[in-house]
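Encoded as structure tokens, the following chain is the form predicted alone, with no partner shown.
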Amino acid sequence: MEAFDPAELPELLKLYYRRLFPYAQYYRWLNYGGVVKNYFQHREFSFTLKDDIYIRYQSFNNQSDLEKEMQKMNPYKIDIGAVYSHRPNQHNTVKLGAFQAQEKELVFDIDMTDYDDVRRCCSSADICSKCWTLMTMAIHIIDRALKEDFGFKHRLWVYSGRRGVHCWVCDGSVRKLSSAVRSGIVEYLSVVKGGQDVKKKVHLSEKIHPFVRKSINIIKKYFEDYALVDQDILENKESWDKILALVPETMHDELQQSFQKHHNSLQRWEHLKKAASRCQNNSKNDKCGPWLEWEIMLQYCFPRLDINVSKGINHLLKSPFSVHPKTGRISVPIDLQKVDQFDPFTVPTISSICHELDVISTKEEEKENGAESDIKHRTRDYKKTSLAPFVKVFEQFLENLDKSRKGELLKKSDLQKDF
């Protein structure tokens, strides 16, 4: 894969926005079938340009308007905001207080840095295949709940381009939700609570909510390989002391002694489970048994959501198909059928797809040398690069949105016929 050099970004972006960005699909998404008048025109876009120049409240009349502006500005980053009461680019002309955010997809932002207290392989912006499993578990847990517990149908999961994932829930009814309802949904999905100073961040009650139970079942599939082998969470005294801080003090001495006798995390974890069930039989006050084991598993593996991103209707979130200026990776949609196979390190970078395009264009020019052929190729240039399968995932998502929109319109017309 072509190595990404940030110094080349301005030139690469010109090519990317001119020939590779999937404008038609992008517009088809945010226009939502044109059902609501001015829905696309009232949407806020925000562009971050070179040297962190930040332009908010951009809005566009149509696809070609958006294309022209993106090709003129070549933004380093694109963020999508809410659909407002008025056109965002005219917000200064609207009388004070009248310009209001009205609708937006329900969004979730999961960032690897929020797991720094429980991952041992990397910290801050770094990720590796050993900790990416946290994102795999997060997608499975949150997506299952959105689909089964809430009944949301249209969920677009996107790789952020560096160290996290985003989810856009796009159902019509969901885009209308108030900030209070959004907060309630995030609250429902939050199990790990407390800042850096709080050691024990998970407290289960005796009756375990089905959402938590189902989440534990998902974590169980990954826990041994991820936590005990890759992260080796009971490798040495320093690492097991962190876990002892999560169990009742009455168990500390016995566990310290037995941990020293055992040779690896797998054996130590087995011993901890046995000790917890013994403690359950003897203890009246401390919560032990499987609860203890589950609390540790949840603290080390359960998704950590950025609540503010989901709560605010006017909160901006990085757009799909935006380029990450530090890694050069494209924010690509993730295929929900292949979450376990998704590898952030094989996601195309802007340099790799521009290079692929160059190679192909050179070959084609040699073949044809015809001027009019250029127009024909331009429309489907991304199909010739490794961006193609990700655009296909996006198109499948749009297909489902279209189908259910048509279904709703038919339902409405049938109801009207009944009167």
Contents of the next structure:
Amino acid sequence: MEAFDPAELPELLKLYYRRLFPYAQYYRWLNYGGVVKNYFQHREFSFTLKDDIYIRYQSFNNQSDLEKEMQKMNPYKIDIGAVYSHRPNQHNTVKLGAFQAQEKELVFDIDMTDYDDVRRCCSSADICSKCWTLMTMAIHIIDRALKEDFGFKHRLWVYSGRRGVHCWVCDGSVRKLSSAVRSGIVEYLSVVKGGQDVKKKVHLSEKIHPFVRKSINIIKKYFEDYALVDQDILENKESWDKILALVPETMHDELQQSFQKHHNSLQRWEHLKKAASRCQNNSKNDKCGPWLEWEIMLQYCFPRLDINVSKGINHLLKSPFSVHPKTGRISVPIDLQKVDQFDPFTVPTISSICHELDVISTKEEEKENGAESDIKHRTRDYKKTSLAPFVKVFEQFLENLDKSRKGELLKKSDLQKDF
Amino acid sequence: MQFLGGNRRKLRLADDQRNACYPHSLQFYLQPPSGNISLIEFENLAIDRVKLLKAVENLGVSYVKGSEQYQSKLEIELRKLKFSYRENLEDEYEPRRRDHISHFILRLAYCQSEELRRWFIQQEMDLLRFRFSILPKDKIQSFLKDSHLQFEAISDEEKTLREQDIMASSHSLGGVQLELESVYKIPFADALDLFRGRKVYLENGFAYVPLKDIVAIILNEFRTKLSKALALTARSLPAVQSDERLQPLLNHLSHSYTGQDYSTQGNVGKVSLDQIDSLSTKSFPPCMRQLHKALRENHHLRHGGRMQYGLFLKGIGLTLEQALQFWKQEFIRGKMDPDKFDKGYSYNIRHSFGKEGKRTDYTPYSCLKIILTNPPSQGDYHGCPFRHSDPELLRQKLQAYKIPPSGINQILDLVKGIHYQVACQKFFEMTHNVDDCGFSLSHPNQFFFESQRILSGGKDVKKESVQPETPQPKPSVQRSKDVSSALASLNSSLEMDLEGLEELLQ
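Would you mind generating the form predicted in complex with its partner chain now that we have the form predicted alone?
Starting with the chain above, the whole complex follows.
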């Protein structure tokens, strides 16, 4: 893969926006079948241009308009906002108070930095294969809940380009949800509570809610490899002291001693589980038995969501297929069937796909039969690069949206006896 | 809604039709009433409902909501005032009709301010909760259906399938057999307060809510709808208020509290100024006792304190002349210039006796008014000590009043449970050495009156005649007085056309 050099962005972006960005699919998504008038036209986009110039309230008339503007402005970052009551680019002409955000997808942002207190391999913006499992678990846990508990059908998971993942829930009814309900959903999905000053961030009640139970079962599949091997959370005194902070004091001495005698995290964890089932429950806050084990697992593995991203209808979030200016990586959709295989380090960067394009174009020129038009080239260019499989995932997502829409329309017309 | 004139011709509906109007003993008041009603009935219905809601409020402070005592006493009140409450009783049409119409009339009166709205909504919710709690299980489903609520009870098979999950999610089902409980399936967004705290089982976008939790949701729905309706009503109010015959009624309703208002002067002149100091320690409620003490110590009280205490004194029988003398004497002790008093303060005292300005004879503040409005700040001595004092400070005060420690603890517990008036009742019991004060405290002057009664050997102190049924007509609103008396004596022959009213109530 070509190394990414941020200094080359302007040139790379020019090529990207001219020949690689999947406009047709992108428009197909945000237009949502054109069922609601002006849905696309009232959508806010924001662009971050070179030298950190940030412009909000961008809106476009149609796909071609979008294309032209993006090619003209060459944005470093693209964010998607809400669908408003009026065209965002005319919001200044609207009577005060009348310009309102009306609908938006329900979005989630899971960021690796929120786990700094529980990962030993990296911190802040860094990620590696050892901690990426946190994202894998997060996707499984959150997606299951969104699908099975809430009944949400159209969920698009996207790699953020550097250290996390985003989820876009696009069901028609979901786009209309109020801020209060969005907050409620995040609350439902939250288990890890407390900031730096809180040591023990998970407290389970006696009754375990099915959501928590199912999430624990997902974590169990990964815990040994992730926590006990890769993260090695009981490797040495420094690391196991952190775990002991989550366990009743009465157990500390015994555990310290036995941990010394064991040789690795796996053994120590087994011992901890046994000790937990033996200990007496002496206070309301100190739990024992399997609860203790689960609380530790949840604190180390359960997803951490940023409520602010999800609750605001007018919140702007990085667009899929946007480029990350620091890493060069494209924000690509993640195939839900292959979550465990997803590797952020193999996600195409803008330089690599531009390079691929160059190589292919040169080859094609050599073979040129002169029959293909320029436009055809452009619309299929991304297909010739490593971006292709990701666009395919996106297309599958769009297919599902279309199917649902057709189903809805059929239902409606049946009700109206409209044949 | 139209107002009948002349001979009231009651529309006799066939039984079926009558039952169809009001299929249940309770309702969400989604549709305003239509039909004819006389002005007297209009007024009486409104007053009766205010009495009912006040009773709901009092019972809610005196007893734990939902407890046996609360339930039985509330039922008695409903029966007394002839409002509907229970299914399967004989001839339910009239009580249900009364319930329906009176609710809508009160909307007119109670939409006018934030405080009134909050109060009205709270009592109506408590009333609905009670009625729902005595609704037989088999009637619940049809009631929900008729109220257009999307709540379906799930079948037993569906329940069994999800038994573990429902039991693990719902806190309201402690160790209960699920077969005995109804479980309702509702869209998750309608159960926000439940699902956000993971207090309910979610599956495929639906919340599986046991009956106990459904009540909370229903009440929330009710509150939201009523709140919106009141806001709408308020907007249309000017049109109603422009009707001279309704306006005084509506105004009076929302300002009344329908216990006695202690403003009539039946015991006027029975208290002399030199008795006040001793009365303050023997028979004043703590709120007034502390105001009196502060006045004596500082020779001054701020406006809030002067209003609360001054009106109380009027209520125990001080005449205007006595009041002027009382305040002036004290303020002068504080080195106030007599002229300054005459200029600045005497006007206000005369005003509160109804002798100045618009000449409203202000009534002494009820407990609720003191508790809910105008909280004291630094340098103020008004308010309710049980509500507005720091618990530690309150403990000290009670110790200074020689309340035994066990009594103090009981009182502080009541305060913690936000039962301020009951705490004061307890205080009354401790200071008067009785086990049960025998009344439901809602007014400082009531405290004084009851205290005096006990201290004078239980004999009825000569007091103003008790007329809780009709509110005292305000002498200031001359026209209304004429109307009321005309009504009282003539049995109204006013005919009014208020088609607009129906629209307003929607």
